[in-house]
Structure formats: structure tokens, C-alpha cells
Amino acid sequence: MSVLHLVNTSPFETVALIRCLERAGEGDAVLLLENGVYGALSGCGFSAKVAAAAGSLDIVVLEPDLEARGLDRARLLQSLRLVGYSGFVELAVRHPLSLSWT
């Protein structure tokens, strides 16, 4: 059964995102929300791990949280996709299990 992993903390403050990526399985989705959206930035120490994981995981960024933090889309890793709140709901429906990483 696939899992929706919710990461809401900044990778600059915790190792939650990296631990999530290490444990998530193929077919799972990772949603970066709240301060977790910083994990979508390119050119950071964790960017290579996130980009590599995007090959087997659906890594998604909650666009309203990205905008609330004033982050420019151009700074995001290109292998990630943006969703709004309706996309968040679709992910929750598609993945019957969820796990929060803080």
C-alpha cells in the first residue's frame, strides 16, 4: 500500500526530509508543505538527494506554502511538481496511508 509522506520542517533545521527520503518506498509520494517547501530548493546541500529520490518517488510541493514564504519557482528543482490544496486532497485519496515527518 502506498504512503503519502508529509514533510513540514525545513531541511535547514532538521533531518526529517533526508530520513523520509531514505525510508520512502517506490510508489510513495512526498509532499513538502509549510517550512518543508525549502527542501525543494536547488543549489543546497540536500538538493542532490532530493533530485535523486525524485526518480522513484513523486515529490510534490504545496504551492500556497511556497508563495507564503516568498520563494521563487525558478529556484526549485525541476524534477518536482507543484500542487494546490485540491492536489493535496488528490494525493491523500490516492495514498491510503500517511506519515508525518517533523
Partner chain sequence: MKFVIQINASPREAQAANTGYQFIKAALANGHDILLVFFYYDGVCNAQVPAFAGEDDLSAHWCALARAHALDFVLCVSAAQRRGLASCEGADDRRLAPGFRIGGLGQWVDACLKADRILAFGV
Contents of the next structure:
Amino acid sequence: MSVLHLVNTSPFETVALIRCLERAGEGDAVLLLENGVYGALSGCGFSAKVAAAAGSLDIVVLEPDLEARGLDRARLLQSLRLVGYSGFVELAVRHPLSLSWT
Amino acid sequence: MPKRFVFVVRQPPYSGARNAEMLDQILAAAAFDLAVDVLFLDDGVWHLQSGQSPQNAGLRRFAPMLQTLELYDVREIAVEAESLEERALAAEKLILPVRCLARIDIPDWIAGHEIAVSCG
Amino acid sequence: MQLDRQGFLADPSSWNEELAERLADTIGIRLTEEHWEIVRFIRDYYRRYEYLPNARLFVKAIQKSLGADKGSSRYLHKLFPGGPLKQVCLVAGLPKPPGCL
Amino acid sequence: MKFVIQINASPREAQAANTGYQFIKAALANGHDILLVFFYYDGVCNAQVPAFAGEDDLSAHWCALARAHALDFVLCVSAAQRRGLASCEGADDRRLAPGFRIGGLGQWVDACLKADRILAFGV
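The form predicted together with the partner chain, contrasted with the form predicted on its own above:
Below is the whole assembly, all chains and molecules, this chain first.
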């Protein structure tokens, strides 16, 4: 069964994002939400790891949280997709399991 | 087929009421005679360090409470081998007998459950 | 014998067998050997794990250690009609278990 | 699908409770069922009623949501007792915001067994 991983802390603050990527399996999804959306930025220390993981994982960013923080799309890694709360629900439907990483 | 639960513990001991509350939740599932596994990852493995004596820090011992996992037939108590290695911990010196899983095998192992719960 | 607002022994370290009889008296129970078996069980459990089980786990733990006859709600309710876990902790001089009303 | 939602964070310490609230609204709008919203850890503080109005108060939003969709909002009794939200003397729900009630982990396990999906907000 595939897993929807939720990462809600900033990668500048915790290693939750990297720890999550290390344990996510092929076909899993990783949703960056709340302060976790900073993990979608390009050009940062962790960006290469996130970009590499996007090859085998569906890495998704919660758009309302991105907007709340004034980040626009142009600053994000290319391979990530954006969803709203409905898209979040669809992710939960697609993946039977869910784990949170703080 | 009954649902298999996995509880994932990533926070170290002495994280306030959270420790007792995560154990309550794990045991609640075990009390229903369900298949319950627990996975200790990252700083969660510090729960299993032997010789913890928090009394002088004014804290309650949590390690004895954790031993009830065995009493209530929690099916598997698993730890990630890399999490132990990074912290220079040896599986045979932990307070509970554990099953060691390599990091690379964690996703498949988790995928073998119907319900996953993060305990911090 | 000092009790707290909920009738539990205020100073658990002062507990002894004679006090147990008096504590049982406050909830209208006369201790028999069957009661004592459960009281000793929960004291031993608390000494070993430093933590009290919830009602469901309590029954399960007794089942494992004293067998299915005694590890049943019906048997325990007969001994401690006002709620087995709460009353046995009261008699045993232990804290009130969390989650008990 | 049938969802069980667990809310683990106070609305005043983190965004997670609000995220859970937004998720539940979206799930309902998409035709899903919410079997149980279980408030655990500091999440039980979602049932506290602030003493003054004016600030954005999630507990009022929770109440409205519970009423509009007849949802079951359950606080874990021992987590609520630890935080002074439930008394130890009797089932006293009066200090909770309307829509919330005191329950136990047994209800959470029960709901999990009936659910298709379990999601937690705030670790």
C-alpha cells in the first residue's frame, strides 16, 4: 500500500523533509504543507535532494500555504506540482496510508 | 482479514505528556487484540536506551511503561538499523528485544499495514 | 488515614495491609482472598511498569497472568462492583488511573 | 470514502488544526464521509472556548462545522483530563465548546476499523 507523507516543518528548521524522503517508497506521495512548503524552493541547500527524489515520488505542494507565505511558483523546483485542499483529499484517496513528519 | 496497525515513533523520550499518550494509543489498539507493530525511527530509538534514570531531573521513568508493549502482545517492535548506527546504539543492548530493519526495507515493511499512525 | 478528594490514599507510601482493609471499608467492600489476589496483582504491575493500565488492558493483563476465569469483566465486577480498576487501585493505595471517571 | 481524522495540535500553537479543519471541509465537499474527528494530545485544546471574542477563533468554526454536518467530535478523556478540560469526578462536558464531547481511545480504534482512510494533523 502506498503512503501519503505529510511534511509540515521548514527544512531550514528541522530535518523532517530529508528523513521523510529517505523512508518514502517508490510510488508514494510527499505533500509539503504549512511551513513544509519552504521545502519546495529551488536554489537552497536541500533542493538537489528534493529534485532527485521527485523522480520516483510524487512531490506535491499545498498552494494555499504557499500563497500565505508569499512564495510564487517561479521560485519553486520545476518538477513539483501544486494542489489545493481538494487535491489534498484526492491524494489521501489515492494513497491508503498516511504518515506525518515533523 | 483484520487490519494491521503500525505506529511510528520518531521523538525522543521526555517529550512531555506525548510519550505516555503515544503509548496509550498504541496499547488501545493492542487491547482490541489487533495486529499492532511499532517502529522506532530517528530520535525515537533513544526510548530503547538502557539505564535511563530521569529521577534526578525530576522526571518520571518511561522505559518501564514501554515494557508493557511486550505484555500486551504487540506483534513486532522494529527499529531502523541506520537510526541505531547513527547514534552508536547496539540492538542487543536495548531495553526490549527488537527486529532490526535496514532503511532500504522500511517502505515495503510500512506498506504491509492497513493503518499507519505517526506518534511524533 | 488521609484521603484525597476522590477517596484515594493521600500518601501512597503509607499503604499497608491493614490500611487496605480500611480503604476497602470506605467503599463498602470486605476483602476476601479473591480480592487480595487482584490487589496484589495491581501493586505488582505498578511496581514493575510504574504505570496503570486502562480498564480494558487491566482485564487483559489479569487474563494473561491469572487465567481467563479471573481475567473477565464479570468476575472483576463481582469483586469490585463500583468499577474494578478504580476500586482496586483505591484499595491498593495507588493513584487514580487516568481516564477513569 | 470513510475518513477518520485525528487532530493533535492546539489551534494556538500551530497551523495543523486549521489544516485539518480545511481538509475536513474539502472532504465533505467532495462527497466523503467523516466517521470521527478525534482530538488527541494538545489537540483537545480545540474544544476550549476563548474568554474573549474578536480574534479568529477556530473553536467557533469547529462548532459550526459539527452542527452543519452532524459530525462526531470526540476528545480523548485522559488527554482532556491532563489539560484540565475534563474533570476526574464525572462526565462533565460543560467546559467544552458545543459540538465536542468526551470519549476514549476505544472509540478511535473502533472508527479506524470501519474507516477507509486515517489522517492525522500535527504530530
